Structure formats: structure tokens, C-alpha cells
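Here you get one chain, nothing else, as C-alpha cells; it is the form predicted on its own.
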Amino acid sequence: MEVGFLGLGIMGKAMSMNLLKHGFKVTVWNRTLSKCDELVEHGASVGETPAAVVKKCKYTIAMLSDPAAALSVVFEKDGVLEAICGGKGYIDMSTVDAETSTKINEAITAKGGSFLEAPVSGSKKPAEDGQLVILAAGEKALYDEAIPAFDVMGKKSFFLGPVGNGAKMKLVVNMIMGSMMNAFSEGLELADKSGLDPQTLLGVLDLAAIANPMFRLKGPTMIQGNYSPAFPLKHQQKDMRLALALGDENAISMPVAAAANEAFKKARGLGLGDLDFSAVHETVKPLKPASS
């Protein structure tokens, strides 16, 4: 099975590098196109444009970082949407919000191509092992024929329905998941500025009702202090703001969400945006004395 991949940050080189080693024949393009040579040297080729990787393979995988990203790679020059036509399928796994995702859907489809939006839960480490989660929707057709790519990718897939309802179910996802980590963050805090050790509080926690992989997974790293980017932060600030307008949509009141992107948007300001999304514990640490 030969498709294309656009897009080569953190998530988008860990997926391709699976489906190459994976037997898949695979055509990348990047923005910076000297993101490409390591994939080169695993079997890779490498398309000048979004268009020359859609007039050359059936399937094309996007993997980019936003909403403005996702739409130029299809709408700008030598975009997708000039070679795009019946018979190939374009598989945007981008998070992005619904209306993105429908105005792409629409200019696919008018082409005659066929679309499906298929954002993924999961960062660098699940990404790497195969073990993404797919939260499919879109034209069924497409999601079945995906299917042995998604294998290799991830561990399991779901198929949502119509377009708008991956990009809907993925913001609810990770809206959650930032709104934990900020719970998680000032807990830490708690624990350790009240004279216990945050390393039992890991331990307890493991062992309680709310024991999770992202804390056994994000723990022991944030008491260090390491916040290698696996999930940047402004991508998690990014999710958080789009979660707040799809409630803002269905007048929908989420306070807790609020209340942790304005601490995502501080971590931004204090100059943390490329690390971890975990680096928001450091908004919740006191201050340190000015040196004299």
C-alpha cells in the first residue's frame, strides 16, 4: 500500500516511520523539506509539493499543526486541492475544530476526491509504539480502506460519523486531559510545599480510583523538572481554546477547562510554549526570590 504524509513534526515522523517499517511505501513532504532525510534514509520519498504527494499516491496522510496549517497545506499554491480528483482520499489527522475540518471536507469532495478527518489521542511515545487511539469521521468508504494503515499507527480505531464529529470528539478528549494535568500540577505543588513527598503522592495515586497512564507516565518527570516536548504546550493551549468555543457553541459552561487554559496561556507568556504540555506545573510553583 504506497500513501503520502504531510507533515514531519513530533507526531507526524513517529507515524510515518511506522507505516514504512511496516512494509508501506510512503511519500513525505514536509515544509522544511530537510525534515524528510531521515525518513529518506528508512526507505522514504520525498514530494516537492502537497500536490506532487497527492498525484502520486491514492491515499494522502496530514499531520500538521493547526487549524491555519492544515487549511494552507490544502487551499495554498501547489496545495492539495490542485491535484486532488475521483479515486484518491485525503486522511487529515490534524487537530483541528469542525468548521476546519467541513471547509476541507467540501473542497475535497467537490474535486471528486473523498475525505476523512481522523485526529488521534495519544503523543510522542504512543505515536512511536503504534499505539495512537483514531477518532475517525467522515466517508466510510475511506475509514475502511484506511484501515491497515490505522493498524500500524494505532491500537484501535473509531469510526464517528460525519465530519466535524472526530475534531469535536479529540477537543473533548484533550480538553479533559489539560484540565487533569492542571489538577495534577497544583496537587504536586500541594504535596510538596505541605512536607510530603511527591513521589508517595505518585505511588498513592497509582493505586487510587483516578490512576492513569499520563500521571505515571508525566510524574516522576515533572518532580524533576524535565519537560522534553512530547505534546507541546501551545498546541495543548491551542485544543484548550477550541474546546471553549465548541462549548461557547452549545452554551456549554466550563469554568474548570477556563480556568486551565488561562494557566496554559501563562506557561506561553512565561516563554513554555515548545515544551511539554506538562511544563504548566511550573505556573503553579512560587515565584523565586529576585537575587540581590
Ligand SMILES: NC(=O)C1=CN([C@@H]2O[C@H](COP(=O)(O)OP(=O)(O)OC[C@H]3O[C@@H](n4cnc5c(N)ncnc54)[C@H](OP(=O)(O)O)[C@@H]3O)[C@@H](O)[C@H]2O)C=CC1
Contents of the next structure:
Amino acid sequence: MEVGFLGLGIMGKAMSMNLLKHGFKVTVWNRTLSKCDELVEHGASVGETPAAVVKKCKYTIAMLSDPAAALSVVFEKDGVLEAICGGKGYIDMSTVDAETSTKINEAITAKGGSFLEAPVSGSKKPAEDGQLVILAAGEKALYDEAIPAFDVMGKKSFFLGPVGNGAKMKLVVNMIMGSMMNAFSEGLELADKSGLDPQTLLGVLDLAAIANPMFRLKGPTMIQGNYSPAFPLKHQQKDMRLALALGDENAISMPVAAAANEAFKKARGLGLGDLDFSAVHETVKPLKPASS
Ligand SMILES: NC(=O)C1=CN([C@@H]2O[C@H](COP(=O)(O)OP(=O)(O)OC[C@H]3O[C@@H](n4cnc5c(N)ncnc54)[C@H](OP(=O)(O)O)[C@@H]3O)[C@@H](O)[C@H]2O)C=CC1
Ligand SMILES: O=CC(=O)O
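Next, give the form predicted in complex with the named molecule, keeping in mind that what was shown is the form predicted on its own.
Complete assembly follows, chain above in first position.
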């Protein structure tokens, strides 16, 4: 079956590559068209616009940076909305807020198409390995149709009911992850500056009740100061911002998440937005004295 794929960033490239490897026919589009070349080498076709991809494919997946990108690919000229119609599906796997997803759902379904939001948990490596956790919500029939693709991209898919629930689940998960990353950064620095070996801290944490894959994966590179991007910090800060707005809507006080958001904002201000989100570690380090 021909599947469309819009957005070939860190995640979209890995996810669409997995679809190709598992025998799906994939037509790709990316705003920066040159990013399609590598996929073409692996057998993908290219659509000139999002509308051209949707026109060709029974269902189209999107993996875009943020709400503004998700909306623009649907609503702008040559966008998804120009070609979506009865019998076609649109699956947005980007991390956005429920309001964005709902707007897209309304527009797609008004034209007779079906819509699913399906943000994912798991980063570059799980995307490459087909080990994502998929948090889907919306049209159940489209979910059932997409299961073969989800099974290739992920290790587990959840169907969470009406549109909005996938987005909310993803934001809750990333709010927790962003808060944990800040506590972890502070702990690494505290260990170091109080005379402990941060490597030993990693060993202790890994045997403790709070052992987790994120500490295991990111700890060694954070100690080296290597922040090669798997999950760009600017996207984590976007997720904290959107999660805080969800907290605001529901009158949930989230001081820990708010402090974590401030740290990610500070890191963006320091020009670290395109690095991995673990670069928030740099905000905990003491400023180097200005050279005289
Ligand atoms: N990286 C990760 O670990 C994870 C990321 N996510 C989420 O997945 C989504 C994608 O993340 P990731 O792949 O890391 O991000 P990248 O920054 O690597 O890629 C972003 C993609 O969005 C496209 N894009 C940005 N703005 C626009 C626009 N205005 N119009 C059209 N296309 C646009 C980019 O196109 P171009 O190439 O032209 O810039 C690119 O294809 C985000 O929502 C992120 O929060 C979820 C789980 C894990
Ligand atoms: O959204 C990021 C992730 O690692 O999940």
C-alpha cells in the first residue's frame, strides 16, 4: 500500500526508512526537499507538495516540529486539505497540543477524510530500531488500518479514544521527562562539585529504584559534554510550554515543571536549542569567569 510521509527530520527520516525497509511503498515530502534524497536512494518516491502526497496515498503520516508546522502543512497553499477526501486518512505523529490536533481533525473530517493523532514516545534510536511507543487517538477505523505501519515503527501502540487524548498523554509524559532531566543534570553537577565521581553516580543510580533508560543513555554523554541532538532541546521546551498550558487549563499547579521549563528556556537563550535536550545540563554549570 502507498503510504505518504511528510517531514523528514530526525524522527521522520528514521520512521519512513523503517517503513521502506519493511516493504511499504512510501511517498515522501519535506519542506527542505533535499532531505528526500536519502529516502529516494532507499526506494521512496517524492511528492512535490503535501497535497501531491495525499493525492497519491491512501493515508499520509506527518512528523513535524511543532503546532505551527503541523497547521501550516495542512492549511497552507498546496497543503493536505487541498487533496484530502473520503477514503483517505491523515495521521499526525508530531507532538502538538490538543487544540492543534482538534483544529486539524475538524478540517480533515469536514472534507470527508479521517484523522488520527499519534504522537510517539521514544527518540532517535527507538525510531531507527522501530521501538517507539505510539499514543494514538481519533478515528478507530484509521487506527486499525494503520496498525501494520505502527507495528513497523513501534513496539507498542495505545488507542486512547477521542482526538486530544494522544496529544495530552504525550505532553504529560514529556513534562515528566523534562523535569527528570533537570533533576538529573543538577545531580550530576552536585556529585562532581562535591568531590564524587559522576560515573560512580551513574552506576549507583542504575542499581537504584530510580534506574531508567534515559539516565543510562544520556548520563555518559552528559558527563563528556556531548549533546549531539537526538531530541532537540527546542522541542523539549515546546513540550514543557504546552504541558504547562494544559496544567493551566486544568488548574494543576506544576512548580517542578515550571522550573524545568525555565531551565530549558535559559538553555535556548544560550543558543543550545538545536542540541540534545540533555544540554540543559550546561545551565547548571557555574559560569566561566570572563577573561580579562
Ligand atoms: N527527536 C525526538 O527524540 C522526538 C521528537 N518528537 C517530536 O516529533 C516531532 C519531530 O521531531 P524531530 O524529527 O526531532 O524534529 P526535527 O527538528 O529534526 O524535524 C522537524 C521537521 O519539521 C519540519 N518543519 C519545521 N517547520 C516546518 C514548517 N513550517 N512547514 C513544514 N515543515 C516544517 C522540518 O522541515 P525542514 O527539514 O525543512 O526544516 C523537519 O522535517 C516534534 O514534534 C518532536 O517534538 C517526538 C518524540 C521523540
Ligand atoms: O519526545 C521525546 C521522546 O524522547 O519521547
